[in-house]
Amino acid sequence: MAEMRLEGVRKVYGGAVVALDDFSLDVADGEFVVFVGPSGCGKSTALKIIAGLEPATSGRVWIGDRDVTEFAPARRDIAMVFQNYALYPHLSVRSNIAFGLRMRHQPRVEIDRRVQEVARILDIESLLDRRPRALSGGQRQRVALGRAIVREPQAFLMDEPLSNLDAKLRVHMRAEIGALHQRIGVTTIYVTHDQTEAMTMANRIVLMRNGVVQQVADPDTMFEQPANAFVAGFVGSPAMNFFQSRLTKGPDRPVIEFGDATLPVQLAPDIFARYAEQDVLVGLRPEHMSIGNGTHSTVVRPNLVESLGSERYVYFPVPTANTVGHATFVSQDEDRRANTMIARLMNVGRIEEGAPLPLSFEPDRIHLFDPASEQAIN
């Protein structure tokens, strides 16, 4: 096992397309770090640079105490698990797992011992004599993991390894990979576009956008304290609601208006002085609303209700004149004329579309962002 470090890594294609810009990161020994972000954000490029499959335009890559920036992939002592499994179709499961050890000319007895041990860990002992075509998707994924584990590398790099599986199997394999990491403790970097995978598997998440790291944090911190509106909108399902409201002085705390509700917010005095009597971008998560006429509540009229058994997704027009609506993320060049919000309500009865519905809010869970930079201000 080993720690990893990236120092100011930059990758430019064709002299103009910046895939990574000043990417710096320290990964602790035994840590499970997930790179996540939308397609084209640079997460797979970063992984390939760590693996040595892509050269960095500038910057350095360290694995353990070695600067491996100029090393070929074979000299970096890492193992990769790919999206398409990359199994040899003409070889048995046993031979696929053992392939890397044979290329290193390990003794036959040692190869057999390690293959059997890995097969036992992954519960594929009964599959060792089958060919890949006789395996299910989940079984092939286990074999691909086994081929990586058997080498006993310093680190694992996984590039969207579950994206080809169906939803139910993906959840199962997610849990298996997490349990496997706890058992063997090898430093792991995992790439995905699925924020649910990132939130459930990672010790720390690296959220990227357009080649730039937006935030590095553990899942709870990233959910509760997003660095900017993009992070806030990307993490969480359903995504955070956004709208604009004027920040004014209340009886004892700053307040924003939301329909008939006046919602107090937490702000340091110097921050409030900077934004007082100005519009700010407000973020409110769907799960931080509930049915009721509380101190902080307003009445909305749902235009769509989705039932998911124990919960309801309730869509309603934003009850303010100055809105930006519900979105996966916001940016300065996005169309902000959408005017729909969503509430995620748990354990409630039938809700009629078009009928008045009182909603209460949790003021301490409100997020405020600078409307120009979209950086968090509270």
The other form holds:
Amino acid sequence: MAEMRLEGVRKVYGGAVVALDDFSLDVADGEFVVFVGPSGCGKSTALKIIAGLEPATSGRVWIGDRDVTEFAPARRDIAMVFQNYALYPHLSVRSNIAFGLRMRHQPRVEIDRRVQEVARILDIESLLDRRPRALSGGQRQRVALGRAIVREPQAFLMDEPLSNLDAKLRVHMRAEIGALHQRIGVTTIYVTHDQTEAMTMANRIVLMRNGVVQQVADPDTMFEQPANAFVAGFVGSPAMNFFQSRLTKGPDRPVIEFGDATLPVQLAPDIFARYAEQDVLVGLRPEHMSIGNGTHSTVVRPNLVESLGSERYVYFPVPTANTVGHATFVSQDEDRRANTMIARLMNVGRIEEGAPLPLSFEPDRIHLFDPASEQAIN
Amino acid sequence: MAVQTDLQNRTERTLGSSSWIGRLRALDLSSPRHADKLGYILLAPAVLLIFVILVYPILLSVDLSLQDVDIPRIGETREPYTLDNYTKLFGSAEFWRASWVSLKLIVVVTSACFAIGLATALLVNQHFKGRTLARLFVALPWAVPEVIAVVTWWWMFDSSFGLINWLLVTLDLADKPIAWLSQPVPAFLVVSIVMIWKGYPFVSIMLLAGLQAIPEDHYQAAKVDGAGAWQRLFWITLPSLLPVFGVTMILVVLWVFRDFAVVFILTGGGPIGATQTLSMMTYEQAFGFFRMGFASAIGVVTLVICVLATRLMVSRMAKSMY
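Would you generate the structure of this protein in the form predicted together with the partner chain, following the form predicted on its own above?
Below: every chain and molecule of the assembly, starting with the one above.
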């Protein structure tokens, strides 16, 4: 077990494509850190650089107190779990798990003992003599985990290990990996594109986009205080709604307008001075709206209502005055256009599409972003 | 079911119900109900062709091998069945020598083809500049028509004017020209070399395809697990290639077994039978001495050996992987 440090790691492909830019991170001993972001954000590249499977163009990688930047993967004392499990089809489960120990010429008795122990932890003792192709997806996943933990390495690297499982099994294995981490407490770096996995498993999340780290924070902070509109749109499901509004002076606090509703916002006076009488990007999470008339409410006409049983997703058009002209930020579900918003309403009755629906807002939960830089301003 | 019948009825009505043309039109071969019929119809030409050019000649030669016949003529009364040809065959020293030569050739050529084929496949599977060109060069001998290639080699090994002898003498590796094709051991060597040269690209191409099918993940996982280059070769590459090895080995062995052009052009089976393979012997008996019955017997024995060898290798290789 060890801490890990990345110092200004940069990766450039073919002299032009920057896959990873100035990536620095300190990972504490025993921490579970999740790299998350859309495809092509550089998260897998970062993991491969840590594993030593790809060289960094510049920067240093430390594992424990050793600078491993120039080390081959074998010398870094890490174990990796791959998306496709990378189990060897010609070897039995037992040999697959024992592979790393055998390559390191451990005594046979010791190998057998450790394989048995790992099989017991992962509950795959009955599968040891099978070939991988005779296993289900979840069992293969366990074998892949077994191959990693049997080595008792300094750190685990996991590259989207759950993305080949079906939704139900994924939730189950997610919990299992979490429990396993708590039990053996090895420093883990976990790569995923699924924000739910990141939110549920991580001690800390590293959210990336186009090779650049957007924010490093624990899940709650990332949800409540996103550093920019991209982070705000990526974390949370359904994704945050964005609209545009002019920031003006209200009776006691600065206000924004949404349709015919006037919403007071929290803003430091000096920041307000900078953005007063200008358009800002406003973020409002679907769950921070509720049905009925309140202090701050407006009437919308839903054009689509999705029922999930206990909750309903109500889609309604953004008033023309509030539509974001330049939607450069990327939300999790990109197909949602800038002129539609979603409200996530809990335990409400039937909602008619097209009929007027009063919605009230929680102004304290409103996020404001700079329209150009998209950085959070409140 | 009911829906389908209803649909069929309606189709028939529109197409003229009672006429057989209408019914034929309504017979939609792409429907799941008729899919197997369509399969048989599409297979029929190939099956027919195989019968005409493979099964029938095989039956014919089995029939011939059981008769004491030199030149069979159509319409002539057939000879009585006898096992004479087989008794004579298994009693002849020539047959056993030809079998031994064939076996030696198979072992030497196949192992050399696999050694060179694997090495070149591993080489051109690496990422380097000019890889496409290297792949082309590796595959080149395969693309040269066999007869042209063998005639060229024959000239190169010519004892008086050949390039090889000139090189050996010029480089002081031999003090006088070697009579390559008129001494038993050198003649066998030359036949082997030419067959290896002609045969290794096929192995290389097959193994390269096999190499490319090995997921990169396996290598990365092995690297992380601490496997060095040799360990990766023995623990991952070679086991993953086993199925390809099996199929390729069968094809190469069969090719060496039945190849005729190389021996025929280079040595004609000589000197004193040193390069006479079973296929060469079959040819000589059939079209040199016109002993068709006897030649057919050799052919049938060769076929049986090939079938047994194939069967053996297929089951072994296929099982060893999974």
